[in-house]
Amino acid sequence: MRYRPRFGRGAAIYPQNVRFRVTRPCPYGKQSNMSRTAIIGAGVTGVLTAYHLDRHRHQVCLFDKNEQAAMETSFANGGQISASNAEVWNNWHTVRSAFKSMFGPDAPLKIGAKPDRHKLSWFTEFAYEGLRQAKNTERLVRMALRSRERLRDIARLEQIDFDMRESGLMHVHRTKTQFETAARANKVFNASGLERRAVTPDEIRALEPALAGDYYGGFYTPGDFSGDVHKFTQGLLAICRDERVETRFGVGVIDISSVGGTIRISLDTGEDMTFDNVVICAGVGSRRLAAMLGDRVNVYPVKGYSLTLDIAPDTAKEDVPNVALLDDAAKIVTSRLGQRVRIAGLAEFRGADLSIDPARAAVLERWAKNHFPRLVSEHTTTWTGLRPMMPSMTPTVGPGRKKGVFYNTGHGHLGWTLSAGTAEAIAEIVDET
């Protein structure tokens, strides 16, 4: 059976009958086609896809234009594996809040004024998908729940050290209106199988003593957790290399085609390589590669920022955040990663712009100072990355129009959360096609 994505509408393909499993070693005794499969993109999604396809006995070659894996969006994100953050953005209350505050100095959302045909097409489809936002949120929550458990299984099975912290995740709300809006969304989360409960101001203080400020209430999700995506990806890549996965890093793909069931990839080194299959996991670069293959994957690069604070040795234990946190109004998250704290958030629609705007970085710095005033940092690192967003806010996982072409991309703000589940799903789809 073939699962064909509706590229024009950016709908996710995530078959309900795909069975999720993690086995090591792979059940190599079963029949396998031993196909030669290329994966383009070595972020967390690409490396997990390589991991699963290797266990399906594919001969895997992993490509990335960078010299190492996880050097772009998977380098310094918010660090949260958060099924509780799976509400899509194209709902009325999120859009209204974003546009109401977008001209303020600390606005979570900024949209570049420069005319951009791609941006216009993306927002047109984003508005259309708003008609299906409840259905897309429910789908995304279910995907995130499966993927969260698969990621936890892999981390334990492979014993990867990535500063994993299983202390749950807490959303906080300063006003009654914000809390009641979140309570309505929580009904969808609970109906989709997510354990997420309301907490009082006293419970917020008990769960996170380091957090300053007054809050009307919040929601706590015990099953969510946090961890360093870069460390995880590097650790899993080492395991893949110890098996049979070939890597070609530091090379760019300048052309890709599918003719007669054969995938031909042309590299900037002058080489041409052929494969039976290709899986596009290239994040914001997926749109360009899909166009070469006759497909439309309307991924838009949405810039986000992060600060990584190295905790000073003299900082008191009770002054360091421990619970993964999300401030819904500011759209800023906090994760504890070993002896570091990661503060991340904001969204900018300015195309493929990776420059660091000091004013935007200062938004995160002020937030950190106001919410964790007793946290002492020895060193702070500022980073920016591009989230690969689909208009539906759900990833594209499935085959393209041509034989041997597959996509696992467009994970948006939930790339770390969804990566393990979609990688396992695409491995099943490649085998069944």
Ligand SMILES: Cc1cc2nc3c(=O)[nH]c(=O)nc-3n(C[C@H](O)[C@H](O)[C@H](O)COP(=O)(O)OP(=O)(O)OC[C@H]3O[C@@H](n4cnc5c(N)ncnc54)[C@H](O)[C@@H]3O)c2cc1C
Given for the second form:
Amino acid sequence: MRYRPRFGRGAAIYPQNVRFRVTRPCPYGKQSNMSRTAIIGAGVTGVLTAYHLDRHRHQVCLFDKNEQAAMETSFANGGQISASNAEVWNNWHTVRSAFKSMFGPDAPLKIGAKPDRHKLSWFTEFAYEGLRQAKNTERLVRMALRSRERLRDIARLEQIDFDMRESGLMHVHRTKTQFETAARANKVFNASGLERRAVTPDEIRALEPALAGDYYGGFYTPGDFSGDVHKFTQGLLAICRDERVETRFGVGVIDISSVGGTIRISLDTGEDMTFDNVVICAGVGSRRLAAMLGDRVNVYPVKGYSLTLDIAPDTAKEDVPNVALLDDAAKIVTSRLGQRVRIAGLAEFRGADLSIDPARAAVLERWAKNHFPRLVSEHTTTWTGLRPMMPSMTPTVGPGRKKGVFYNTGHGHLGWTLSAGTAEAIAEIVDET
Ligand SMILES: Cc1cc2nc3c(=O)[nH]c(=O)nc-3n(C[C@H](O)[C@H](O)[C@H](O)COP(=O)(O)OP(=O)(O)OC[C@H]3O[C@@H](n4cnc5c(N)ncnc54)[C@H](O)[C@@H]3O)c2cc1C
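What would the structure be for the form predicted in complex with this ligand, rather than the form predicted alone?
Now the full complex is given, and it begins with the chain already shown.
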């Protein structure tokens, strides 16, 4: 039975193991401000933002151009809540290995040959952010750690079924060089508060008996976990709707302005609506909306692929993956989601293109066959999504130039991991402003 605190009287009973206590109507001891706040985008980031702002007693209206929540990048991602993957990519070893392997058939990274101004500006800033990569990684790890706990708390409190699996996450490395590079990064992780330990080839086999291949070593992070982002987002949205969150789905925001502290939103239905605040959580659509408001949020759509394998009932238990995995060299992740296995990865800079290239999907299929050779799938679904990536690889969370404008976007390769924390942060910022 799902626990619901009683509105207006605070929560009288708490389920076991809840680490932070949520009371309604206002968990922060403040009176209702009842400002009307629009949220644009109902991916995982937007729905979590709606959840937190509702707890801060804002009148929330959540917009999305799709008929349902989590139909874009939050649909079929790698499924990992992975503080251990919170390393920014603008470091020398990632860039060097990406370029070295870029022209092979199984290349994790592809950059479309067609130059355009957006791509050029993004890569220029990406190179500049290389100067701050150590600081950005540290910041990202701390954000991920906070967010990981927030997500756990919400999942327990709200009892959302999203195939959550708390078996930890293991990075695997085939060569000594790869392992030693990861060991250097591990020092930054540990210094930032992440518990992540080296594992031997024998320990790799013991932690994941289904995994084939020879490994030099790996790193295991017991606190990381996995779950289905789409199921979680839809489950949380149902809770938001049970409260007071209004939703306008199947309508696109085509224009937005802030005049004299009032936010005016124009919809593709021809309607205009006004609000006190707006939070932009529009994933790869955030750059265009920000430009309308005089802000620059340089999100680039970085395409990735995933395969979802429905496990055949006759597959032996020991042949099905158990822990979440990250193959660092291939940049491929796997997660067990109930009776499904998700395999995801690849990064392509080709603009907002969601088409499925069979040759790229085959990279993931080959990887799955080679690494889980005895896993039998009844049915496989291929998907592509666009990571909303900032050049710094860290999300934009804070106010815009104009009064009442806020951003919680640009979560890149880590939106599932980071959004519970950034949603909580932006709700506090909106409240205080
Ligand atoms: C292959 C792949 C694997 C990944 N694996 C992981 C992982 O294992 N762990 C992890 O932490 N992260 C992972 N990610 C990243 C993560 O999925 C994203 O960071 C996250 O889903 C982004 O969520 P979002 O809510 O910001 O964007 P979205 O989910 O894209 O939501 C944005 C919403 O805004 C709406 N919108 C946009 N413009 C408008 C408009 N003008 N009007 C109305 N609505 C609008 C869209 O319809 C959309 O629903 C992965 C991504 C990919 C592609």
